[in-house]
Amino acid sequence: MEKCKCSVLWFFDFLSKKWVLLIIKWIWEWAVTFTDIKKYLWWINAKIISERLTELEEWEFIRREIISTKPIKIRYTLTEKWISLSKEIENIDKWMQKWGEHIS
C-alpha cells in the first residue's frame, strides 16, 4: 500500500481542527455574517470563531464578502472548491455507511 503524502495528512488535520466543521455546516445552510455565527455558535470564543475564519479563507473554502451597509457586515459563503470537496465528504460517508457499522 502507498504511503499518505504528507499533504492529505495536513489537510486533515486542518479539518480536524476544533470548530472548522461546525463552522462550515453553519455557513453551508446559512449564508451568515460573523455576528450570526457568534450568535449561533455563542460557546465558541470570538477569537477562535474569527481564527477559523481566517483559516478556512486561506484555504479558499470560504468566500469574505463586504456589505456595504451602515454598519458595514462581512458574509462569508462557502466557495466552489468546498463544494466539490462537500462531494468527497458525501463519498467518505457512505463508505462509512457501508463499512464503518463496528466504530463507534
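Alternate state requested, the form predicted in complex with the DNA (shown: the form predicted on its own):
Partners and other molecules omitted; one chain follows.
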C-alpha cells in the first residue's frame, strides 16, 4: 500500500480492519465502556478491542472520557467526524442494496 496517506486507500484500509464497524455500531447504540464492549462482543479478543479503540481514537472517530476513578471507568462516544462520515457509509450501504448480492 506504500501507506499512501493522501487518499481514500488508507481510509478504506483502516475501515475494513476486523471488527471496526461492529465496535462502532455498539458505541453508536449504547455509548459504552470497555467492559460493555467486551461483554456484548464477547468473542472478540480484548487485545483487538483495545487496538481498534486506540486506532479509532487516533482517527478521531471516537472520544475517550473518564467517568469515574475508583474503580476507573471509561466511556467511549462517537465524534462529529464519525457522524458526518456515517452518512457516506449509509450511501454505500444503499448502493449495495440497490445492486444486490454479488455472485459468491
